[in-house]
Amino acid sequence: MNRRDFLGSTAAVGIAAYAESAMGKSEEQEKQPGEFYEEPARQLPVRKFDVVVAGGGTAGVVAAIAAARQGANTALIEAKGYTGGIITEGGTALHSFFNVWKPYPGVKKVQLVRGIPHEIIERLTKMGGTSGHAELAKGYDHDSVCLAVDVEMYKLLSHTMLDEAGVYVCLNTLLAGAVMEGRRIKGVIAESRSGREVFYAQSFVDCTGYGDLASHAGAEYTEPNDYPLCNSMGVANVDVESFCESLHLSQYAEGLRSGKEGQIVRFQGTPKAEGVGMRLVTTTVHDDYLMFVKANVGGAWSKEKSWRVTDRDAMTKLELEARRHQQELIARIRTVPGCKTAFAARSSPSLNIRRGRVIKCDYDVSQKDVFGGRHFDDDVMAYGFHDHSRKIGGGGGSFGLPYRALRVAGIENLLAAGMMITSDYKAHMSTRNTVSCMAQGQAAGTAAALCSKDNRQTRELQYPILRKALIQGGVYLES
């Protein structure tokens, strides 16, 4: 559609009245001395949807598919030129579709996360893009199953499934603001090379990872900055077997690699050789290639001590530091047998975060909830993995995530899914993981569509209606 057709097929809205109230001025801007430029008011073309999902990453892809499959006219806004997010950029593997059962004799193996996330993995496996659900032979006190993915295939498949579901996908599009009516979002402002426009909708889902939409809408949030950052690279010309033999291994799994069963697909360890200062955890689905090697910065890893993930200037310095660190890692990898000509074949387009803003929601999942294996009367998923502990529900159990944990406090029609929920650091070490975010996405997208269907606000949606729709969508609910 050309611009003339687009302008002719949409309404126009003047933004002068709401621009300042919707966008506002940050505290830093209020405090900063110096000049300011007052942007002239202008009219923006409008698009209308039932549901708008902000962020096409781990949670956002699944949220948009879920909403569209419920019959909602759905738009997805993503700043990058592809979908997939952390799954394609920063994670060594997807954790975890199953409970952690292996360390506990008699505990039954249960696949907790099903539905759309499971469908994605089934299709990706048929494409030759996963290791399969590879059980760990070493290190299973941490996890029982590792799932490695081909990042480029995941980008293709996630976009394909969005297209099949009828989602209006807007890539290379920046979420620039929110249009508010009291405590309700009326629309979001999006900007791309096609111009600046407004997307109106009944319901919204923030899956940006940074909590950008919630912030624009005036939601309460904190910025803990309590995780290191990383840039993950793929390293080619690596003899995987020789590399493993050179390490003191703490994790090891075999699965599908280059179409062959029983191949090394995940390992973690430190070099046996003295003087090679490196601890590596990685996965692969291809011969002679490490899919993810992380170059950590921030916190104890960084020379830059004062930073926030929303601080552009601090993050710019850390981007440079991470890329320098990558080259140091390549030099160390080349000292390992079979890796003399190793090189970085890809890197992430920007630093990977484990969380940015923590958005205040109607319920804040706690460490006690997670480790105690608590389930709620409004569960929307079950999950059983934690980065630092296997003892969920006493060991090998699961906990439930309540619908109220996805409802953004103080905003009537906004849900949040992914790494920006859960303020408790220890609980967040579970809820932030990739497969948890995928499951949250299906719950949030389904709820947003149901709300838009009957013009309900998020707190007006009756749980039995949501539960029924989730179960019909293949979601496993333990309670």
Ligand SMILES: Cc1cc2nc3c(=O)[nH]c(=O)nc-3n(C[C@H](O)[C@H](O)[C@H](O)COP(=O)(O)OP(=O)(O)OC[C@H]3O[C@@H](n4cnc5c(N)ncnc54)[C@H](O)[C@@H]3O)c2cc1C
Given for the second form:
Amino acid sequence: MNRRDFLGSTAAVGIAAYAESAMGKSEEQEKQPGEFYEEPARQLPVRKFDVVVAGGGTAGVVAAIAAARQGANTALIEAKGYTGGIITEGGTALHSFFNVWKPYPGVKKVQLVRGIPHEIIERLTKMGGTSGHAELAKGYDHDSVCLAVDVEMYKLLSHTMLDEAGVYVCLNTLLAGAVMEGRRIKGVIAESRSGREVFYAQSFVDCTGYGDLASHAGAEYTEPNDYPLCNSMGVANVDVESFCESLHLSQYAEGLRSGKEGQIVRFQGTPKAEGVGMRLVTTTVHDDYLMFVKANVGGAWSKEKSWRVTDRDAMTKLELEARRHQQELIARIRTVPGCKTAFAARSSPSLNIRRGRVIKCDYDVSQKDVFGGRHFDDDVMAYGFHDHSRKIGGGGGSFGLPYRALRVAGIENLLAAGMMITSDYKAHMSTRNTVSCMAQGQAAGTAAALCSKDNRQTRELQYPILRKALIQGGVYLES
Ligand SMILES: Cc1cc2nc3c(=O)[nH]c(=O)nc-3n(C[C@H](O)[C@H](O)[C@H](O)COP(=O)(O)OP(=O)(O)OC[C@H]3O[C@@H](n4cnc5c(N)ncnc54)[C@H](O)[C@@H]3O)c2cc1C
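So the form predicted alone is up there; where is the form predicted in complex with this ligand?
Entire complex below, previous chain first.
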């Protein structure tokens, strides 16, 4: 796809302004009328690392652990006070560590995603924090496997594992800019209550979900914003058994709940009672708690039709709308038998969307690749889940993701992992899922560390070296 095609492929488009520190006024500012204040230049303290990972969420946790385990002096910059990202805030269950085998006679069930993501889940399960890998017993046309997590335990475990790997974890720290040397990132600007600092490194991985680092560095991106926004809450004082009995269940999966096997851990349904008016898809690992109840806003769901996640003012209005919506949902849940005293015990710190910015990478995975079960000569992972299709993976229920899909186009030392890659909407319905993002994180973190070791650009890394390191790190490759 050439640049014009890429730019034309979605509604809202942008080419990020270079970091102000490198290029002066941003394009955004050039467009804005009105008054400007010229910020005086100031000296910032410099910290030096081999690898900096921006964003400690779904992909970033795994990327930073992988980089540190390669021996790289690694820093992780995370804006919130905990690690784990959307796994702990927005998603319902982790999809999926396995291939889609059921539609294909003769194809065996295979665990495709292993390595660090598998290690995280094994440890979390021992802590009592997962449903185990739960096969869908009814509904959902992909015949797949999902895994529900205890989100608070996930926050604790992910941070613990980062500490164990020796990652320099900076929480409550915003990545606020990039210091460029031509097409190479020299450093990133980190802002926290400890002040404004510069983190220099050889290699960088953008795992911010919305491509904040890539956009600061001047990478090309689009802004599809083509899903509703969502704030999900945890609802306590719910009798999950009676709740399920009172619904017409269109979908459910069974697994571990409050330590007992064979319990419903993910379900979707509408109330049998008339007038309740809600359609829930939710997960749980506890008998009296719904881990995720989503309040959608934006687009068809909302008074606000026009917004982008990069538009602060629109997002602020929608945050208020989402909080109102949540309390309406609580009122409805209270009318369900066994839920009279239900209340919101947790909510996400901010709205989430399945994709805001999509960053242009050297290769853009397509629907044909995903549905055709394509493998590449630089595969860094195998994956086998898609939101709406049993026919993923052309007969084997899986496909490969190439290293070049993680290299941010036009930037010499930046990799990307997570929901910000893949512009094709239908392909993104696969690559953005949590377990794919985690596996991408291991690939990107490993590659970044190898690049920094030999002082190479991301395009100079020899694939056999990366492949060997990934396999040593427990990654399963199908080709
Ligand atoms: C509503 C919803 C439902 C979903 N349901 C499912 C599901 O059922 N199953 C499934 O598998 N997937 C689901 N997904 C998809 C999946 O959860 C996400 O695509 C995936 O978790 C994204 O991972 P990520 O690492 O790209 O981003 P995140 O997990 O969001 O991590 C990004 C991290 O970067 C940090 N960050 C961002 N900007 C900055 C900055 N400037 N400085 C410092 N830190 C920063 C954030 O705080 C965050 O911790 C869902 C997604 C949404 C939104």
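Every value quoted in this text rests on a predicted model; they were computed, and no experiment measured them. We call the rigid core the largest set of C-alpha positions that still match within 1.5 Å between the two forms. Numbering follows the first chain given and starts at 1.
After superposing the rigid core, the C-alpha of residue 372 moves by less than 2 Å between these two forms. Core-superposed comparison between these two forms: the C-alpha position of residue 394 differs by no less than 2 Å.
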